[in-house]
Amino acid sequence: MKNILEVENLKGKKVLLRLDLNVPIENGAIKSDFRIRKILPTIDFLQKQGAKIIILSHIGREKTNTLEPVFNYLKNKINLTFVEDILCDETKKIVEKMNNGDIILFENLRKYDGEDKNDDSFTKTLAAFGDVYINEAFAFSHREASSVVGLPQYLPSYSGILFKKEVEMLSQSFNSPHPSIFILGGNKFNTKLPLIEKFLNRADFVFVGGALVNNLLISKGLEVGMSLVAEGKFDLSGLLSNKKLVLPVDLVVNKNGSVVVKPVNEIASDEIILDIGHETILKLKKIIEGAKFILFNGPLGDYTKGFDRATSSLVEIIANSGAESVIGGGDTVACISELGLEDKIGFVSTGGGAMLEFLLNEDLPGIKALNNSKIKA
């Protein structure tokens, strides 16, 4: 990918620059700032370079969903104007008197009807108000909307910083130094499936918790009692004959209201796994303190609900471990956090899907627009 670090011109140039704003809101308030803080580098660099920035994002999934409460975060750090309605011709007034340097942010994406449907019509409208298109949205890169795959048609493109940066740290996890171990939790069993199987034939060892693990532990003749559990067949024969995969030996449920931690084998059909184990946790601080590559995707338990610790714990000894390490996802990222050790893990990507795809496929449709753009500055 051609990256915008090296373009030698900016100056005065309208950038379209694609960010990923997608953040948690809670009663009009951001309630993580993650994402936005690993985009402030781009958006002061092109500032120095004395481009005229144009923020592109979507956040939510309604039309109703509004950029604005990012818009009162933002004006606290950089100077910029929100435009609440991209198509109508006081917004073309408010871009052709931009000045170098200065910022506008566009309402939310999705609030039109072109942007998710990759609409041209919709994709030439967005390319009229730019001279330069930058991807930094590396979380959103696995759809194909039009501010996505769309916009590479028309202006000369390239990837952002932290794109780069995604892009090259997830790499690291399919040619990486062993001893490795891929930790994979959450739910979505039917998605993450060929991404065990995949890291079987890559890492050393493959740990899996979360609720992927319950349909393992079913082939396993194991009970998992009113559990989370994905429909339909699987032949997992293969997977649970393989020496390198890592499953829990003792797990967290609820037990007629109290929770009780009881061995894998030993869980009734009335009880409901909601983390995984400390002696699962001391298997795994075994494995990784002899890792030198850990790459780590989604909560062992049931974190929405409060049953963090496990993940919380594993946070802890990676961070300890001083292993090169790579961790993304939603609430693995929010734990990071909430416990301040994002300076102490390797890399934290700001991706969720779009880091589960890209470690699947070695690809993802914003890279292959990014790729296929024949646009010259």
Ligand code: 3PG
Second form
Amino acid sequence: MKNILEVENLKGKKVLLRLDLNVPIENGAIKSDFRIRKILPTIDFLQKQGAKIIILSHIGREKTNTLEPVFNYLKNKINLTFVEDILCDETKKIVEKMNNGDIILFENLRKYDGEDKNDDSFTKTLAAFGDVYINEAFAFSHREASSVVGLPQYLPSYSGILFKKEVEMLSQSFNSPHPSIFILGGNKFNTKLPLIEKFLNRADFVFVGGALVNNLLISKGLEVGMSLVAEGKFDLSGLLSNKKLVLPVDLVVNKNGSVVVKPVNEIASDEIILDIGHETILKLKKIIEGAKFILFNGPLGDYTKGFDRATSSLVEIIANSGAESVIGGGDTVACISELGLEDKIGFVSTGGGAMLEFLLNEDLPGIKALNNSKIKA
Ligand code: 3PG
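Next block, the form predicted in complex with 3-phosphoglyceric acid, ref. the form predicted on its own:
Complete assembly follows, chain above in first position.
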């Protein structure tokens, strides 16, 4: 991938900068600014180069979701204009009048059907606004959207500064120092099973927590009560006999409305698993303290019900371990920010689904599109 830092003259060039400003919003306010903070150096770099910056992003999954809260946040840090309708004639005029260093933020690309459909005429409309394309949206690069895989067909295309770092840092886990541990939580067992299998071949330990573990426990013949279980038939016998697989030894459960901790083999049919227990955290602590590399994605407890204790404890243990660490996933990252531990983690990825897909395939549609781009500057 050609990176934007390798480009010599961006002065006066209209740069289409694809960011992932898909940040959590609550009552019109930004709940976590992590993704925005991470791309500010890229905007600063382009402004110093004298580029005219046109920011493209989506937010949420609905056409009606707006980037306005992000605009309000950004305007306290940088001077920029918000353009609500990309397709109207006035927008062309606004772009034509841009001076070097000016910044425009286009409204949520998902307002237009063409974005998610990678519609060619929508891509051409976007491409007409720019001279150069930069993908600085690693976290969205698993999506075959117009602004990710379409634009590199029409413009000289480069990866962004953070994009390159994401690829480099996540790639460490393919050849990490040993001993290493991969900790995977959250749900979506169907999607994450191949990742568990892959890392059993790469890491020295693979710990599975969150709702993911429920299918494994059932396959071991254990009761998981009324906990969330992925549907489908899975042959997990090979996986369960792998000595590198680490499973919880105790669990926090909801027992008739009260929260209790129980050994993993004592869950009753009317109980719901909410988090991993203290004994399990101690077991993980021991492994982490001896590890040279830690990869962690997905919460270990039910975040939707506020069960974040195990995830927080683990983040603290990792931060204090001194080992190389790479952590990602929305809830896990929110936990790191709340604890103020971002600086003590080796690398915190902006990617959720994109991080998992990259870890599995060592590639993403957005990376392929940049590598296949034949358009010369
Ligand atoms: C993310 O937040 O993981 C990306 O922005 C992708 O968003 P999506 O799952 O709505 O496509």
